[in-house]
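As a starting point, one isolated chain is supplied in structure tokens, in the form predicted on its own.
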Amino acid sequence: MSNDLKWNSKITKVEPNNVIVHGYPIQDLMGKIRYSDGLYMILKGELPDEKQSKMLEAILVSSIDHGCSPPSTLAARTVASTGAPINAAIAAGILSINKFHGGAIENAMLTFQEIKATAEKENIDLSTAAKDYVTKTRNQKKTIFGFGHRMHTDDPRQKKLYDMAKELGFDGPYIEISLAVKDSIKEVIGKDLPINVDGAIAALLCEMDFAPILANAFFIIARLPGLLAHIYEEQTDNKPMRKIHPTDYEYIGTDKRSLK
């Protein structure tokens, strides 16, 4: 008689006094790998060589934090401002992370990838398919994700992770696209927008043939240590239930320094 409640799973094996986490005892894996190695092992089932270790970290790093203002944090900081545990105060800042703030990373690849499918299937340049994804998106008045910002205007995270994709080989196709709708909003809608941080880890996750529907994750993970700053710093430093402005605070940390 078949057992209709068994099913599988090839990710974590466990059982008394031993974890394999897809072929590796976790304890072999502790203290020799990053966590952004295990972030990408735990994914793709392989462990990433040197050159995909460094760009997964670099892309996690890029958007560890940005300030008090955006939603999410927001969102962080009045649910600790309440009481509630943490818990609850890092699901209200998840759970802000949307459409329009960070989780644009989803949509920024499926541009990216159709543009690529539009140009090999109708066997015209990647500038010229980009030009085409534009106008026909200007035309149809719908959102290009990845491009703009609230803020820069020449993203300091998006030109070092582009920096650090060509100098470890990931500045293939994707990259190019990600170029040439930028270069394609100026000409057809008349506007210089900047390839924000979400539109620049779109096109490295493609490089990396990490799935779309995945692509938001990379923007939550990142930014959890973060959210668990203000937090943490919201129920220490700051009275609770205040009313807390979006925009009118003061930084008032270590100054600029550099890595030694």
Given for the second form:
4 protein chains.
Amino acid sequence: MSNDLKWNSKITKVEPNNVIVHGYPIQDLMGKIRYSDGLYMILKGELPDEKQSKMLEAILVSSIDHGCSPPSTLAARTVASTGAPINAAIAAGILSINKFHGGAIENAMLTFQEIKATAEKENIDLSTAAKDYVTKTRNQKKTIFGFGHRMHTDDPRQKKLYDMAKELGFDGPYIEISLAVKDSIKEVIGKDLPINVDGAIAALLCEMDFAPILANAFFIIARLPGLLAHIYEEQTDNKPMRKIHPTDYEYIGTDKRSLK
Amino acid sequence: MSNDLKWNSKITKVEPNNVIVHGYPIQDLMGKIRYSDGLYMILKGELPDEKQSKMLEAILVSSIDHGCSPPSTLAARTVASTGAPINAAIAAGILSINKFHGGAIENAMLTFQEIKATAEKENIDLSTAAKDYVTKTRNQKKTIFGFGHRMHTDDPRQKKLYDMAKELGFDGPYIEISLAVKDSIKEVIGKDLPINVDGAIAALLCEMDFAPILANAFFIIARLPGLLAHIYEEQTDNKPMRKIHPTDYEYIGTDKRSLK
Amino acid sequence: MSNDLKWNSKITKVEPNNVIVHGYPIQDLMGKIRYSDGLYMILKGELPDEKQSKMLEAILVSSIDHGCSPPSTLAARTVASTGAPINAAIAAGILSINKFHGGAIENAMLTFQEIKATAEKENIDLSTAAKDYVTKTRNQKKTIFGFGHRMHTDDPRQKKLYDMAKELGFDGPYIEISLAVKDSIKEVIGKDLPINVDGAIAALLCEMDFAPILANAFFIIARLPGLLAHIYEEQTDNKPMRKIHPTDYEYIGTDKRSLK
Amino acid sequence: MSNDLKWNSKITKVEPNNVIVHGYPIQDLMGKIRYSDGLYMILKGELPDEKQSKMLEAILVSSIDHGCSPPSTLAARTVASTGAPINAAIAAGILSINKFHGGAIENAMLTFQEIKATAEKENIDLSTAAKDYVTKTRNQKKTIFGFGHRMHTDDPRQKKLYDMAKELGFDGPYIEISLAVKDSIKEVIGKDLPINVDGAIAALLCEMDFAPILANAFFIIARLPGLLAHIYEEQTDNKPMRKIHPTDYEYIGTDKRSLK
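Now show me the form predicted together with a further copy of the same chain; what you just gave was the form predicted on its own.
Okay, now the whole complex, with that chain kicking things off.
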């Protein structure tokens, strides 16, 4: 065989007794960086600064779980209830994160980027470009992603993310665009839809300059602890092969409490 | 329909404009806790203290990537090369984390717990129980999990984890057992096998009182950033449907460097 | 790179303008053999005779679907409802086929093989070995796989499979053992449990000399058309992200009819 | 809970001691119909006639395996080599069947349907519409799916499928379109590309009036026996965690032979 299959990678160098990620010996990273810093670094090639680190950590924490109703949770529990190994149940949960569930993040990123590009190309301000986008999309009877929620009219996660964005200096053009789209939806369509958590994460991932194609993966990583907790609870507290009702469940956990 | 399918969960309460995880409003957690704290809390019901937090973070960072050769990486890249959406490529990577890849953590946890239980039951010291275990397992021609590595004779990740365990107060009976098993393997079998990173993580997850059934999931979460980076590189830098050689690749990334 | 990674396979030879499966040019097989013959041949290396062909086909047809309630169906529909590509929804369905769902086939095969081995080793007849097995398993409070069904007390699939087995000459020792286990359950435990479809398939796969490790795969292949039909119906007739009730559905299809 | 989650399905009615698929009691189907007939019927609601039955069976058999090189095979083997349960290895294989692998069938179906619609709308003949399509697609530098193959310049599967189509009466407009596209590629682009097996299956699935969205699933079902055989061989004949070379393997199976 010739060497014509040889290929290259820029991620990690592994030698005997050395694991070096983007140039950093792994043992130097351990105890020094956060998991989310590692995620940032392995995708970008450089460690985040303290502000980027805090912002990404908050994004991941914001989506750690959303109770029993998301289809990823129900799919993971359903697979778990058949006696599956944990990795199979996790995989099924992840396979549920698609266009209609989690996928709004990627679409909202593409929307915000398109609006920014239009503003630059046509030399108009962001709010005009946002309004043009909303008008065009309404006329095409297409969906505007990242706005409105079945349950939350005033999502505490969105508010917290935007407060942190301001504090940490991520309140740039994409945040502005998201707010302008919200206003335009009200003005053009007549609906008062909140920016939802997907839309907020989308704006922030744009501000942090991540590629839209990675959006789904950020949501997957964020939600994994929740998926795992549901799988574990399913296999620990419930009988195998039970019928899992998608809405008729009750929260019986710890009462509301404050962080110390 | 009767209500007989009603079920309970202790994880997250979701109400209009409220997402409350184990009693904590999600917006209170954002900006305050690490992702890894959220993982700890969603599984245990309580937030970790600072030492637990640091220890778990280091465990996750230790396994963030191991280059191009692990089967989970190759499976994820292979699926990615077919034009799969990212979640499908991630799922394939996760489905590769089994008995022979990552699975040593769970088996090593079970081993260490068995040795501790034997010591307590037979009122013998841990090193005697460890030696008995090694002798028995050798005689049964079974594998002792968590020791030896194809490539690393002195794994920097294991050393760093054990240094941190000492510093943070996690150098309890399971660490002692792992060291005693290492010594017994040398004495009984005559092989000088290092504790590998799986064995080290196993000892620490025992010290932190996690269930062995969760071991695989910790490895999956730890490795996800690496899987994602490989999938992203595959889809960004390589042609679809290329033949992915499992060993003939070269690291062409950043040179070795120090953390500032 | 040396050639030390070279490996061998006995399944299919592919050359320019030739695809040769176990020696047969693929174009010679097309139009001549059934899909199920191809399945038999690719696993065994030889084509089935007409009786083996008919028996395997009936096994596959017996499990083509079981309505909306199986967890594999619900998992596949749940993933499908999120806008997943069809292969992801199929994968989630397949990941649900485990120990408690479909897995009884493998366990029943192992049971029947164990009883046959015991009879031979101890030179006792099959019914005595079956009774010993039932007694032992009852005393260990373990499950006897392949008997009893939530819904079917007299499963028409089992009856048809056993009728065909008799007609085609597959009513050998494993069928005898399955009947003896059924009788012993009644005698020893006092329950009149039918052989279920899993138990019947298990006995027949033993008669056809397939390895128990393949049992799950036969069920997966058999059920795939059903999974696909449910996924297709979910994406065609239902709204995305609907809440999928696990029991409250109604069959609104074609009325009962006879084959012409 | 109200009944507002109630839903309907047209596929299978399950009652105590009755499993009725599209109106047919399952035991009436067993022993009478082929697996592929069941697939046809569960998707279409009606059993195929003898010609449809033969055509679909040949399509499924045509793609049963393609040796060790397809990424679905390599992904399935890679996962299998980690000690995965068979369903996880199958799932990984299926997750590899995407845009660049198997996906050409769906795209070729959409192409052929678009050409037919154009011909009807513009009242031109099929070959003119085909040439217009090829010209347009070439000018847009887009791919024409279903033509050309890395290895087969004269694919025996395509030839056999088209011979059978003629014999069984499926040589309608879509076959004609596929041949016209082949001619137009030669005329317009100057390349003599064969219709590949994906293109041939696409034309036939159009002739049989299946929805393009199902194309991928037909390929998945067709390839499942092959995936399974590779998984089984991997776990039976090879060491766990071996490095799986994507091209350096040798066929060591049965010599070429004729069907009796």
